[in-house]
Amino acid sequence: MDLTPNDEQEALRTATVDWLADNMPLDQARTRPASIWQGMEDMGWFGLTTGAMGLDHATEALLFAELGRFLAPVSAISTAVAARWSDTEGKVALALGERILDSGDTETALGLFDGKAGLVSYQAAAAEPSLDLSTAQTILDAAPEPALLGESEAALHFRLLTAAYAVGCAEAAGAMATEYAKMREQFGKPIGSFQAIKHMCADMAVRSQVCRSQLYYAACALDGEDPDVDFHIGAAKRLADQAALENGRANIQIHGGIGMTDEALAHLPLKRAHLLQFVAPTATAELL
């Protein structure tokens, strides 16, 4: 199995990164305009594996990791899965129990219910901030009854894209810490020259690479209908969540005192990591 992206995949990834850097910078994560969703639709990210485009899950995972690195709206995950496995059109929010994440401009959400993907309808209500400050949420009185999707692969697809977001989140924290270590000086030297900081940055890079490699393998397993695909995707989600959380914490530590403040961006990847660990988590029993 070749896990190296080919030229076409790299071209798509580069185009994705360029668009995200221009339209979705991290410093605007909490103040993005409503028009950003239309731009994402125009890029075609929500229909990559549908019959219209026909790309494989490996390519989709590659691109969704980049979306995760820029803390793109979490409803991109649920919208892409709904487009692939149902006839639902337009934006689909992400259901997490009685919480509907990124609930604006839609009254349909998708989530996992006892391990199966399902769609729910809800009544629009005032949104409020969630743990992740870049994601608004609507809290319902009770978890709605889902209409389960018929294909078992829908749940795997949902977990794979959530893992891809966590991979990107881990890399965002690592890149942020490394850049800060290059510019922040102490005792007349960049703090990145100190061995302790070097080790922390190296550990962040290793965690990111490990979870990205497992993500690629899991995506290829889904494309190849591997009989152990449940395990590979579950492992990808577990590794990605762990990397995102640990890198997020290390990023704040490297930033020092300013890393604890709201004006710094270091808290954003960590809060997104905490949110993602509650979305399609992998239980230890599943891996065992």
Contents of the next structure:
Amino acid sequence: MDLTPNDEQEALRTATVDWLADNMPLDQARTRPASIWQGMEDMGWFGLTTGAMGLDHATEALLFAELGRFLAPVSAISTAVAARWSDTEGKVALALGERILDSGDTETALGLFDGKAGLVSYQAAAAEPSLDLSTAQTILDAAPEPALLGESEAALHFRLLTAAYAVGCAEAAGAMATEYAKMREQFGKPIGSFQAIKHMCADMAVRSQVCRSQLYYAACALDGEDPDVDFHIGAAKRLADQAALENGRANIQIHGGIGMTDEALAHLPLKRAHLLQFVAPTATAELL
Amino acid sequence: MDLTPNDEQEALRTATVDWLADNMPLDQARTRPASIWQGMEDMGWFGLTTGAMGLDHATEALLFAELGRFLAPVSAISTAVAARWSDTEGKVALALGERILDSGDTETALGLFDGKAGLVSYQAAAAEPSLDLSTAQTILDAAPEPALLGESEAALHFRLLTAAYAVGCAEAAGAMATEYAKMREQFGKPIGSFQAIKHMCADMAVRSQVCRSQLYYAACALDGEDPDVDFHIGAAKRLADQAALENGRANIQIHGGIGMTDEALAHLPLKRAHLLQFVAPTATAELL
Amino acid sequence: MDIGFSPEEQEFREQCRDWLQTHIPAEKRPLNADEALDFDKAWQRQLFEAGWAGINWPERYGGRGLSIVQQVIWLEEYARARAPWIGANFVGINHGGPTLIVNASDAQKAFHLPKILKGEAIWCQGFSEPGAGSDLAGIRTKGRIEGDEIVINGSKIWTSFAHVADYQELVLRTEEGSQRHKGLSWVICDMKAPGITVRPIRKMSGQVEFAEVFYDDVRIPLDNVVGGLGNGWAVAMSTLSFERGTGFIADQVKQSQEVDDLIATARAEGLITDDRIAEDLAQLKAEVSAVRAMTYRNISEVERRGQPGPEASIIRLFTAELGQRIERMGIRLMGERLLDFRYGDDDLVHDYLRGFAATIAGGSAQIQRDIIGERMLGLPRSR
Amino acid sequence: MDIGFSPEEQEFREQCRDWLQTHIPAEKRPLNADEALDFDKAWQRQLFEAGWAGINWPERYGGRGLSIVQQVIWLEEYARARAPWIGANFVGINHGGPTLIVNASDAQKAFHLPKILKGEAIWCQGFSEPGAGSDLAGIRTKGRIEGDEIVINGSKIWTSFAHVADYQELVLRTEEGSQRHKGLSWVICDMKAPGITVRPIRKMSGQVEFAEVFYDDVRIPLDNVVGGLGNGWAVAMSTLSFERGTGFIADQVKQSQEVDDLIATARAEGLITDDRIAEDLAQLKAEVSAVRAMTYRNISEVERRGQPGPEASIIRLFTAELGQRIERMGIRLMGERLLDFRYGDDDLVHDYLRGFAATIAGGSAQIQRDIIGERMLGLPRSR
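Mind giving me the form predicted together with the partner chain, seeing as the form predicted on its own was just shown?
Next comes the full complex, and the chain you just saw is listed first.
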């Protein structure tokens, strides 16, 4: 039993963060260069658990939480799952009912349909903006008819990676708020010295810690074929969604007026959290 | 339109508080002298809205909130309702299903049965303690068969007075916590100067204010035969129950270790709040 | 205590209702401040001509001089009729105008008050500064006296309608080296004066409603000072005495309508069978009702004692947070349609995103709780 | 990262399970401290004889010296078997003993450690004082040195098992006029010494578990000082280095069982068809699971780096508040039966009332949040 990243995992994580900080800074979240996808592919993130690389889901979840922290394209999730469990190559958008998220540059999407992973083909169309400013979407005229994947693990894999994204999103909001609380002064002191703000930051840290820990456990449960893996992944996604939404809101509140503006970055994690909450949400019954 | 007590109401309230402070201090809540009932009767609280006194429900609610603040016997509620809507004389205990609350010195109780007010006769038996240390109870072997009162207003009257009690209970907890926060020092300062404690006190004040205001409105709605009187009384009871429970808990938290003890008074409002939540609770459907 | 209205008051309510019913503009008010300007001016003109402008202003200054209960009735009917927000005229009617009435010279009043009432002059506020936030005492924008002029340098932020306003109620530091509340002045600043730059700020809901305002050697006449040089803090505070607690009425009615709309939606879409949704909607309905009761109590207090009690801080805090709970319920009922929001949309998502301001602007929820704890409960100061 | 256990560890788990299954006392542990004393002593003796006393104590002091993962396994199995709380032996085994191991002289160790392991000597704590609360630096109980004795005057509060204890780990001010953390000493106080008065305090759940202790010229030998005169703060803090994050294991398993019990109850009584109850139970189950994950992470951190990370404060806070949410759900499912609680009952209501202590004792939830904000996030100090 060991729930901390080992040295190799830490090294991969550091490399991931370095690349993302250089190439995917948050202030470019809504207009990323076209080359970004190729860069991500080169980093190998879409094939971590395929036969070629053969890493475990724990390592993958660790790195996808970092992708989530930088609000990376959500299609990284669907692409990685498609690469592992189907013959599809290249970018695969994320299907959410009749909505295709991050739909550009491909005509294939992957999502959950009644709890099973399935592939969808769709006609390329001009993508429209969504609430999440870094995710464009195409809305189909009718619910698509997916080709379901044979392996039931594909759905678990998909759910795990969405949970990892939400964990990163929650942490992004928490870190942003804490940094701001150290820097911003009111009444002659950093606002983070006021208990009301400090405790909001503490609660954000608690929520982040809770969902990241459950994410690790869930990833290990998938790797170890734990009989309760469904529960653990469901719990991770639920706790991460809640953390991302609540931290996202608290982050704006702590930023005050500036947090209300489009030009500040505080609204980005919240909007992303709202998107993620619809992707593979955990139903109450799955946990009971 | 006027939702503040007038001079006469204020005078009655002051007289009520004075008497209660002298005769019903909180530190005697669990062992009150036998003479207390006669004293309350002499104060006229059981007949405020009967023909003899002819005061309105707004005045009555105002005074019953004060009774509630001092954790007065809950049978004051049932006795006042019985005096107004039936021929019963003297003390009437409060019926809650097969539980008869404050069951001593009488063999008649009044309560709600499927939303209607009804009288119950029961055999006097040795009363047992309840969670609320100031309320003894007799538990009947079977659900009683009540004689329902004809007037539908009796149930509204009963619900209004329970709401008033809960309002007072919420305020008692809030006042106790605020007093303690001013007096108790930690790290060389009154704990009320720390934002975390101050904000808990502020939230208690908000909850108290919210439910007291709705209580006034509900009482006036009953006096004015407002078509929405059911809703308003239901809202008042719900908000007051929530305030009493949440303030009751916060009060203990603010008191710290001493709040956990039997000898301190902090637990009394919380235990009373738990009792009141079962008396004429407001169902969700009643508010929609 | 009673919640009834007199026959005269009820008749007045009928008058309000009748007029509103026949005069409310058919088209919706545009969201962006510049597009809305013509709309706002036209509507204000209509209100003025029918005698509904400045309902709480004294008659001698062209107002309607309504009693406080009549104001309540007008505001309730106004909100109930879903009449448009007065938008660009808000600051002039509710803040700048009242401040002038209490503090300005006769000449200042004669010039400005009629323009405000008729919607001919748009006012904006100039209190907050980058870095000062909720702390008015931290104002750093400076006014240097040169002859009969003040030369202004500095900047203001969160100024709604700055880019369409004609005048600004500007609080600045006219005494060099003065600290906190001393040495401030309240002046009328012509927004067309050379040296003013307005940088509109887009909100996270997409529209542009407020701006940053920069002052680079802006010259305004000393005559534009209101209430005396160095007296700005007192002038700014005096406006509060004009606040009679009626400001919550419109919010309360609007919130009540929103909750009723949400209940109707939840019923129509079958969502109300979910106990969690039913419970939360019931709770919201009870809370909205309590806000009316609190507001009525507060107004009764004003009528009886001449000023609102400290409970006004409670109404402010509770209403702000309740609004956010309502907005969250709104988007909860939308489900995935939430994702289809785009900048410029005017729907529940817009309300939700905009609603974060409620616990930020005009003193954060944290500061409101400090105020309740310290001024109302008497707890020792934290700062 | 993995959550599996090695074959050796699994075999160890079997051993734990087997022994517990056959040795757990049939009768329930009494709630009141004095009634429970014999029970606690007998159970500790049994643990000792089977080699389960002091699982984390070094073998040279009579402990079991288990690896941290073995400790986890033992504690998981202990809780899963619903083995009784070690009660009166808690302070000696988990606090006093470890402090002696790190700081005491050989003579002190030789005398006290075996008695603690065997359940022959009961220890209690003496840190908190009336008026000092969470603030150890505010200790005012004084020890005056006279010859080879310390003469103690003052009082302590919240001392569990004081009226049945043989010894107390007592922190007092031995240097007159010293401030805050300076001039404190950690001493072994004989609870039978003349001049000690114990006033038991009843809790709002009815049992007597802690007490106030008064010292009136109590004389103890200077030899009873542990770790040197004036060194009390360092000694008290040193015990923390003994804390390896395993303390949360038992709580986690217990909470997990409680939630499962509540789900079973809700199903049996048909309450689970209420969406609100189902939702809240599901949430609790997810949260309890996360506590295990957090605890495992913390323990892995200890194994890898030798000490727990600052995240331990988070586990402490979250577990405490989660426990209260579980207890509230417990009484929520009871309905009106809640009212039938009486002092001395041992049921869900007792747990609920007792559970308020979780966010008070050992540093209130407010102080935990300060610690997280300041020590973990690096926010500036408030006080």
